[in-house]
Structures are given as structure tokens and as C-alpha cells.
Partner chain sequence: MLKTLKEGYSYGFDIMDVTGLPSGTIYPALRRMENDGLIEGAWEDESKAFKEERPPRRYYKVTHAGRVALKDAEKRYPLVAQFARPRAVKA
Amino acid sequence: MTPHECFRRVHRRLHMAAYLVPRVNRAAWREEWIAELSYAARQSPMLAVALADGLVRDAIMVRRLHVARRIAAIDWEAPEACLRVLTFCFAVLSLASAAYPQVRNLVLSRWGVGAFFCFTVLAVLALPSTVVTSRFSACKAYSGDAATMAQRWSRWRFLAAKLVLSVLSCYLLAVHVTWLFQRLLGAQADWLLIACGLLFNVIAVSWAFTDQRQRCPTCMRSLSGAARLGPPSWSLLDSNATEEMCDRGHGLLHQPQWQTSWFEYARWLQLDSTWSELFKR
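Could you put down the structure of only this chain, in the form predicted on its own?
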């Protein structure tokens, strides 16, 4: 292989591998590798070709580290992260429905409109039972003693957005499941849709209320730092619960292990502004 062919191969590999590197790191990455390859080429063109074999692997590693840092930087406890995940799931199911003409025609047909109406009715019917099982109505954290009107509207809008996105995603998922078994079941596929609708709605609505109960009523961030309080022998005479805190210092949530005469339902302890210094980052 002539030196000219060696340089062309190295340049081609460098140009191809550079597209794998994130744009924010691409210029520095190219400068480092050009310096390394230039030093190797001065000794031997074949040595530069051998060194260029690691270009793609190094570019993939840089991309993986960049993605890992981006994922680690996501504030998963923020309410925006929850809505983004739900929106992503709904978008994926919508694209999957649009990709298959049979599913798309099924959703947009008269049957799809009726199925959506039935699915919505099942979601509404699932609300009372899921509120009871998730103990959402009994949680005093949502009495809003220290919350402003804007904060109250904000958390109810957040709950409504979660319910809408999760129910719509479950509807598309139920349609996909029904479509898979439509040829096998024939006219009985409608019963499968009702069964899937009931099951998926109960799971989605229960998760929405349970997740809402596990969040700070002030900033709607997920609570963290769960700590056990009291031994099980204190069930009647003292607190036997789990305490979780808001990482912004807004308060503490005490959740009993089971209902007792001493500590029946979850309690929210609102902290004043004097505690904010301990939670600064």
C-alpha cells in the first residue's frame, strides 16, 4: 500500500467516525485524533492505518459516555420528566398505529370511535375504586393548608395530564392487542377489548393516583429518602410508618404501614422556610 493510499484510508475513517461523535465534542475529538495520527504517520504510514482502526470504537465510546451523562443529568423526580415519559409512550404507540394501515383504519373507523367511547367509560368507572385502593382521598397531604391557589391548580393539572396520557396510551395498546387476536377471535374480539380496557384502565389510573400521593404537594416532585419510623410493636401506641421527604425542603410525608387507631392515614408535615438552608444544592 502506497503512502498516498494510506493517507486516504485514514482520512476516510476519520471522516466517517467523526459523525458518531456528539457535535459538542466533535471538534476537540478531531483535533486530538489528527495529532495522534500525524505523529504516527511521521514514523510510518502503515502505523497510522493501524491506529485508525480504533477510530470507530473510540467514537462509539464517546457517544455512549455522552448519552450516559445526558441520562444521568435528567431530573427523574421532577413532574416534567414524568410527563415526558408518558408523552413518549403515547407518541410511540401513535406512530406504531400509523405505521400499520390495518390498525390505523381500525382506530379511525366507526368501531374505533365506539371502542374509544367504551374505553373512556371504563376509565371513568375505574376512578372511584382506584381512589379508594390508592388511599388518595384519605391523604391529608392534599388538603393544601400551606399551598397557594396556583399550586393547587398546578397539581390538579398535573394529575389530569397524567390520566389523559396514560388512558390514551392504554387505549392504543388495547387496540393493538385486539388487532393481534382479531383473526383468531373474530366477532368475539370486542370482548377482548373490553377486558383489556378494564385491566389497563385500572392499572393506569391506580398508578396515576399512587404516583400523585408519592409527590410533594408544593412542587410535585417525587419524594425520596424513605426511612422507617418505629418498630412494628408500636402499631397502636405510637407511629409505625415510613417517612419520605421532599428534596427541596417543602415537607415530610408519613405513611403508616397499615391503618391503626394511632396513625390511620398518611400525614403531610409542611416545613417552613427556615428548613430550606438544609436542602440547598
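Quantities reported herein were computed from a predicted structural model and do not represent experimental measurements. Positions refer to the first chain, counted from 1. Between two forms, the rigid core is the largest collection of C-alphas that superpose within 1.5 Å. First, how it differs from the form predicted in complex with its partner chain.
Each of Asp75, Gly186, Ala40, Val107 but one sits over 12 positions from any hinge; the one at the hinge between the rigid parts between these two forms is Asp75. Put simply, the small part of the chain turns as a rigid block by 10° against the big part between these two forms, using C-alpha fits.
Based on the form predicted on its own presented above, generate the structure block for the form predicted in complex with its partner chain.
No partner chains or extra molecules come along with it, only the chain itself.
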């Protein structure tokens, strides 16, 4: 191989591998490699070619570390993370629907519109199921909290966004499932869509409400650090509950393990600003 060929080969590899590196690190990464390659090329052009063998693996490692850092930086407790995950699911299902012409035509047809209407009705009918699945009333726990009007409003907006995104994702998922079995079931596939609609909506709607109840009413972050209170064997003699708290120190959610006459509903204990010192980061 002539030195000119070596140089061209190294240059091509460097150019290709650079695309794998995240944009923020690309310039520095390229600079480091150019320096190393020119140092090696001064000794022998073939040495530079051998060194360039590691370009792609190094670029992949830089990308992997970048992704790992970004994932580690996600604040999973924050409401934004929850909405981002739901939006991602919805986007993936929408793209999957658009990718298959049969599914796309099914969604956009009159049948699709009718199915969506049916699905929305099923989602509304699924609402009472949350009374069974969510433990001892979601709303009562927060009736006495110190959240401002704006905070209350954002809480409802968050719940609505969760419901809309999860119901829409469930609809697309149900269409995909129905389409998969359409050949096998023929006209009976409509019943499968209704069955899927009922099942998926019950799961999605009760998840949305349960998740809402597990969040701090002030900042909407997921409550954490669940602590059990009282021995279970004393359930008839003493209160038996689980306590979870907001990691920003806004309050505690006290949930009874069993509904009793003296401890019927979950209670939210709002902590005032004097506690903030304890939760400082």
C-alpha cells in the first residue's frame, strides 16, 4: 500500500467513524484522533492504518457513554419524564401504524373512525373501574393540601395529558392486535377490538389514576421512600399503613393498608417551608 493510499484509507475511516460520535463531542474527538494518527503516520503510514482500526470501536464507546450519561441524568420522578415516555410510546405506535399500509388504511377508514369512537366510549366506561383498582380514593387524600390554584390546574392538565396519550396509544395497539388476527377471525375481529379496548382502557385509565395519586400534589413528582408503619399482625388493634414522601419535602402520603372505620382514606400531610432545610440538595 502506498503512503497516499494509507492516508486516504485513514481519512475515510475517520470521516465515517466521526458520524457515530455525538455532535457535542465530535470536534474534540476528531482533534484527538487526528493528533494520534499524524503522530503514528510520522513513524510509518502502515502504523497509522493499524491505529485507525480502533476508530469505529472508540466512536461507539463515546456514543455509549453519552447515552448512558443522558439516561442517568433523567429525573424519572419528574412529571415531564412520565409524559416523555408516554409521548415516545405513542410516537412509536404511530410510526408503526404508518409503516404498515394495511394498518394505516384501517385507522384512516370509516371503520377506524367508528372504532375510535367506540374506544373513547370504552375509556369513559373504564373510569369506574379505577374505584376498584385504586386504593381508597384518590381525590380525598389531597383535599386539604396547600397547593395553589395554578398547581391544582397543572395537576388536572397532567392527568388529562396522561389519559389522552395512554388512551390513544392503547387504541393504536388494539388496532395492531386486531389487524394481526383479522385473517384468522374475519368479521369477528371487531369483537376482538372491543375486547382489547375494554382491557387496555381499564389498564391505562387505572394506571393514570394510580400514578396521579402516587405523586406530590405540589410539584407532581412521584413519591418515594415507602415506609411501612405498624406490625401487620396488629391490624385490628393499631393502624397499619404505608407512608411515602416527596423528595423535595412538600409532604407525606399516609395510606392505610386496610380500610378501617378510623382510617378510611389515604391522607396527605403537607409540610411547610420550615422543613425545606432537611430536603436541601
